[in-house]
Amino acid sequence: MHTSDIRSSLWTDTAIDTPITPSLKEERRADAIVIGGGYTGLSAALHLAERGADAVLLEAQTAGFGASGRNNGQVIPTYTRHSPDDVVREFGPEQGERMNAWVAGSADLVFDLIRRHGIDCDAAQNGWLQPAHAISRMAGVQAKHDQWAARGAPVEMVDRDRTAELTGSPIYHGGWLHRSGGHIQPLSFARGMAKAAIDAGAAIHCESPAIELRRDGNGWLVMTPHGSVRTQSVLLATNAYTDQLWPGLSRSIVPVRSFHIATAPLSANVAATILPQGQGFSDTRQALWAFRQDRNRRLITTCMPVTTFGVRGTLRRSTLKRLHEAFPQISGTEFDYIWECKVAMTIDRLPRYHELAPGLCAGLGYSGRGIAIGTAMGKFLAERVSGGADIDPPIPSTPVQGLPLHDLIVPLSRILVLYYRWRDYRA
């Protein structure tokens, strides 16, 4: 099976069943349409729902087909590459202190919606760590925590000894620890987050493809191969998924491939000495190494391989020598699932918000953050349609830019896992 076909995931063999989603084969009518059934769409029409709007979400697949129900399941409520204070100095003390505290709280609020709508995901929310792996990331490490902390988020230092114990990695020089994020089973969490919306009364059709938006009157018009939707609010949510419904939208991100590999169940003995107290980690590599287990205790990890011709073995051969130099105490392991997906990211690693048309906004490009800051994201959209445009948005809205060179920048990217392995290598 290829990897880029979903049955290839973890996560579809051991996920919650999918709520009742037919397509689309009627006209209709609806306060609010939103585009796309990943974490913000699904985010989006649950919050719509509860906020009494007559919702309708369309997605092309099935709910949590793309990125949402195949990423390594890490709950991170950071940014990508910025620390607070770099977002203060690009956007300015008030609007930076909000955004700010959105990316703060969007692990808070997934857990949240977990808890409080009984979506059975493996939810464990027992922080997020990052260790350096050379001595010379500890100033930056630390930078992040200082930043963080003096925004009361709950987080703290771990020198070499505590984040050997954490990781049960030896390998590394320290680290800090952000204890509002955590892990989940990704895919459940975006089926469980459909069935809340449903229930709450939104409209979730799936196999159900926008394939034209346009203007209708004062309102919007959607197309679907078998119906459509007239409304005057549309949201779109499509991410690294994103095509020509809106022009130039596509051309504003990187969609990237992002692979994840999950061994055989590991050993109880060996198992117990790799993140003992249940934490996820994403390291500071450049060309990131990111591992955690799931409830059967497979260890999953996320590379970027460089070419994806025979990938399959290059993934194998690359990840048991990684796994190895990680944790000594496993000898040697299966491979079961190898899987792929597109992540959307922006070039400078934030995401966007963007006030397309009257009536017409889209939020994008979490850069590798998606469960959580795409949740968030969902629930502002939500709130910006229904009766909160008046509100100071915590991320600002920006014109759509496309990137030049577009189509030269994805395979570009790949090539640029080769400087970041330097650069790495380097530290």
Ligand SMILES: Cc1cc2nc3c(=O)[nH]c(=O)nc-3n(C[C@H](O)[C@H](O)[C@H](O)COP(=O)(O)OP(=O)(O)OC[C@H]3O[C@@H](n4cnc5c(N)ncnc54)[C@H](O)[C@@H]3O)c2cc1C
The other form holds:
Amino acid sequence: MHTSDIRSSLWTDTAIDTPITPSLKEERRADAIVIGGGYTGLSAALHLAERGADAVLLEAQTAGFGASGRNNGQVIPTYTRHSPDDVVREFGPEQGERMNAWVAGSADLVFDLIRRHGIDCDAAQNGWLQPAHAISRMAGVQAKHDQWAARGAPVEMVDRDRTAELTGSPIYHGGWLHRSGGHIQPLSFARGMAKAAIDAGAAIHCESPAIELRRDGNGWLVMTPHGSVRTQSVLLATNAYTDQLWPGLSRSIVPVRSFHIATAPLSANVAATILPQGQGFSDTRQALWAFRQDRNRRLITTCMPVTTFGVRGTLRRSTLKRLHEAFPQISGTEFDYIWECKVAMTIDRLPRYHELAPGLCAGLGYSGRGIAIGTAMGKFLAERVSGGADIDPPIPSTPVQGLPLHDLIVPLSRILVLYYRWRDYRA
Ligand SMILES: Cc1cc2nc3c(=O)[nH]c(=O)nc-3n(C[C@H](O)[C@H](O)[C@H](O)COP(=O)(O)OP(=O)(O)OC[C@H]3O[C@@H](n4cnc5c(N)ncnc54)[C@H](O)[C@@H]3O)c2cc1C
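Can you return the structure of this protein in the form predicted in complex with this ligand rather than the form predicted on its own?
Up next: the whole complex, starting with the chain shown before.
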């Protein structure tokens, strides 16, 4: 079994090759610098280059090293917790509906990019499903469906029998299906976007951490260990891997350590009964149950452990229990891969856009919905930088708010998983 980080994750073993991205070893100028080589940063670099800007992307490790190369791969054009009406209540009709339209279109953006650039990432835009794990959650499911439907999103309710048919699991009470969602091989999508950005003219430098960011006349100077770039515009796209480059930004989100576990390939007979139409799903539990298959019939699920002590043994036991509960047709399977990464949660589970200083902005905090929304954020950041202030932000810019007792929140977030499990159980 492969049990370490990205270097032995399932996605690394099955991804397309990464393009050549030499580390920065010179002093140069650029129209814009993007810091962070996940979906947000790669999408920003690609869209900047497509708009004719001279864009440089700096990534501390490799393209897709962060959550972008290690997630579950479900492309989800909805909020983690909010319904569209919640967003209108929070931001008012004009801003709220702008944000709703932006989120609704985010999955189409991902699949359009994949098609347009011929990215080989096992993409399937065949819907994303959210089944209700308790009858009491059906009202919320219905409300989300109705509100998105009222805005023209391609959604449908699925009753109990059809949910069982689509998931292959007998435990759900019904659910809703978002037809513009789907799934991808996450690392291949990141690497494919990196290649597309390079082809469009962007310079991508991996193993080039930005170690200092400072004012340089009217612009900015970004230093790496062996080079530097001067620019007018800097986009921070570091999400859960945000370090101390910009004061306070890392304390505005909660980086939660999360794991994935992938089974050995299921037998063809069993695999045909699980998610037979190829969708992925994340159910209504707060302590998330998310499942999908890869192209080799491995079943992949996400887990948030309560303790990190002896985590791999615990995860194997708890995942086996979960699999048997959700899919009784699986009798005793081996796990081939366990890998981990960090998800950037915000307190209200809404993403953040910050205009930090003239010519410096950041997008982060997708709370488990960053494939579609992070890619859309990168496009918006690119438009904002190259199109100027007249582009209306889909999310209002807010000041960075450091979370009180941040050092405590991070370990406490694990305990919160226990609370979520209790609530899920009570539901
Ligand atoms: C377990 C798990 C499952 C998930 N499943 C899903 C899912 O199914 N669907 C979905 O939509 N979302 C999912 N997500 C969330 C999604 O993966 C993220 O929201 C998304 O990948 C964020 O992309 P990003 O580009 O903003 O950040 P990242 O991909 O994390 O990239 C940030 C990059 O910044 C780099 N960096 C940091 N500091 C510096 C620096 N100083 N200089 C240079 N580079 C720097 C890091 O090395 C990193 O590569 C999941 C997340 C986790 C953890």
